[in-house]
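One chain comes next, on its own, written out as structure tokens in the form predicted alone.
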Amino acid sequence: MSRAVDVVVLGAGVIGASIAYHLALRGTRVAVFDAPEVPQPPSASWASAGGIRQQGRDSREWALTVEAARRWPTLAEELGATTGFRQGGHLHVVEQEEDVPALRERVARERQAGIGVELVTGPELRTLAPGLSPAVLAAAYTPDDGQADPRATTRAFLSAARRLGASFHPWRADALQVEGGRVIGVTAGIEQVKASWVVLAAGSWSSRLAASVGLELPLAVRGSQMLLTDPDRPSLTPTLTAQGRRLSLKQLPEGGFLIGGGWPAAIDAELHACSVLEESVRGSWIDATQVFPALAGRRVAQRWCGLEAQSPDGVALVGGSRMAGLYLATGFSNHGFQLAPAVGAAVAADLAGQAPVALAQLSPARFSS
């Protein structure tokens, strides 16, 4: 079976689904390949903590994060499906006096970039998060941030794309088709689909697909774990991160506390799988309870891990590759969820020849020797 479209998107995680939606919105003929249709382990869109955070990003992401923040409050209405977005704000806390000046300087730089962030201390900080440890001295606060449901958001993007005419193919591509040094489509099972562009947005699977046509991507597979506690009464509205700690902390609508932050998981490269490490569970729990002591009375009800593609500088590779016809949107280094609405729109514009400024510094060409 053979057919042709304008763009093939490999990967139906939140990035790939957003790209497919924004392409379909422009009337582009899009075919999406992934297996299965909904996020499954160990994909990042399945494992993600769902933090919506503008602050603390690389300056190359500022334009995207500001645009994404503008989109999140009305995204569910736009897509016609729930995203689970809750605008409770985000706090990045510091516990050492010597860290406060650097935090103040970061806040000033980010405000100049258009991010609505402010420095909070004393009673104002305790009002925002009463359960914080007395050791917390100050925080950067972005009131427009919060949390969303990664799995629901991914499904919402993909469903909206399909309503607009995008086709979904429930299996991963077996191979990229190359002709005359250019990627011209994909083979998946009995299907061959030709396209003007193939967008590689397959997260931790991206390197394997690129290698099949001799393209080595500067990406490493990273495994990180998540912990979910039993439910508690509502006590934490903003999401939290902490200077010098591997910590992301949020309380879900159901009452459980979701704890992440990059504590490593064990990786089985051959099976492309991961497993939780007990030492990471202990380290994660210590970080969380020291910043938010009220957690000490809770118990870990669930634990899991996921895999992500990590770039050398922690910033995604978005743009055309050295292989003509192959466009990269990968390497989001475990923090691409918040950016997804803006990334999808920017990639769709780029493929239409509009060269958005927001993507200029994310080009994969920065790693060319």
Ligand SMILES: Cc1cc2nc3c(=O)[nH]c(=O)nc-3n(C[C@H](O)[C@H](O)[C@H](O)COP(=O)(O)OP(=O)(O)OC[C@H]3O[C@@H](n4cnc5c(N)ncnc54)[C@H](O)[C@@H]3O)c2cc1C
Contents of the next structure:
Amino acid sequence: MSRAVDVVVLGAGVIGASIAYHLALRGTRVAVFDAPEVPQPPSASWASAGGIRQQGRDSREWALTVEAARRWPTLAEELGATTGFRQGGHLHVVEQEEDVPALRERVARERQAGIGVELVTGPELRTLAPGLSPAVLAAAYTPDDGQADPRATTRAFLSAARRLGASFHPWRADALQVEGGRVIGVTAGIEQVKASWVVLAAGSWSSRLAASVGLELPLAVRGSQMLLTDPDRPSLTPTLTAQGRRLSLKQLPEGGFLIGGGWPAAIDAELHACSVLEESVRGSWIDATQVFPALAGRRVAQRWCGLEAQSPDGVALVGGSRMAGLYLATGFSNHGFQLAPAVGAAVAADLAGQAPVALAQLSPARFSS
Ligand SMILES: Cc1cc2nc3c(=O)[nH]c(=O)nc-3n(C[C@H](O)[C@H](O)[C@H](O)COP(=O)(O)OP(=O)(O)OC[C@H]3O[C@@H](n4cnc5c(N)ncnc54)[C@H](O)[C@@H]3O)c2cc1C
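For comparison with the form predicted alone, provide the form predicted together with this ligand.
Shown next: the complete complex, the earlier chain at its head.
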């Protein structure tokens, strides 16, 4: 079977699904390939903590994060399906006096970039998160931030893309087709689809596919794990991260506390799988209970891990590659979920020849020597 479209998207994680949706919105003929019931373990969009956080990012992501923050509150309505978005704000807390000046400076820089962030201390901080440890001195607060459901959001993007005419092929591509030094399509089983562009949005699987056409991506596979406690009465509205700790903490609508922050999982490179490390469970629990002592009485009910593509500078690779016809949207380095609505729109604009400024500094060319 052979057919032709304008763009093939490889991967229907939150990034690929958002790109497909925004392309379809422009009337582009799109074909998306991924496993049938996306998202699945160990993909990042399956494992993700779902934190929606603008602050504390590399300045190259500022334009995208601000645009994404603008989209999140109305995204569910736009896509006609739930995203689980809840705007409870985000607090990045500091516990050491010497960290306060640097936090103050970061807040000033981010405010200039258009991020709605402020420094909070004392009673104001305790009102926002009454259960914080007395050791917490100050926090950067972004009231527009919050949390969403990564699996629901990914499905919502893909369903909306399909309603707009994108075709979904429920299997992974086997290979990229190359002719005259240009990627001209993909093969998947007996199916061949030709396209002007192939977008590689296969997260931690991206390097394998790129290597099959001789393109070496500067990406490592990173395994990170999550813990979920048994449910409790609502007591934490904002999401939390903490200076000097591997911690992301939030209370889900169902009452459980979701604890992450990048504690490493074990990786089986051959199987492309991960498994939970007891050592990381202990470290994660210590960080979480020291910042939010009310957690100490809770029990860990679930643990899981996921794989993400990590770039050398922690910023994604988005743009054309050295291989003509192959466009990269990968390497989101454990913080791509919040960006997804803006990345999808920007990539669709880029493929339409509009060269969006927001992507200028994410070009994969920054790693070419
Ligand atoms: C534990 C964890 C917690 C996180 N928490 C947050 C957070 O709180 N906030 C935040 O902003 N970000 C967070 N992130 C990061 C965020 O989840 C990711 O950046 C984002 O989900 C990446 O999406 P993706 O679509 O690039 O990759 P993935 O979700 O990994 O999707 C890649 C897809 O490619 C598919 N694929 C593989 N091979 C092929 C092939 N040959 N053909 C077609 N498809 C293929 C896979 O099946 C998969 O569905 C977290 C990540 C992890 C791992």
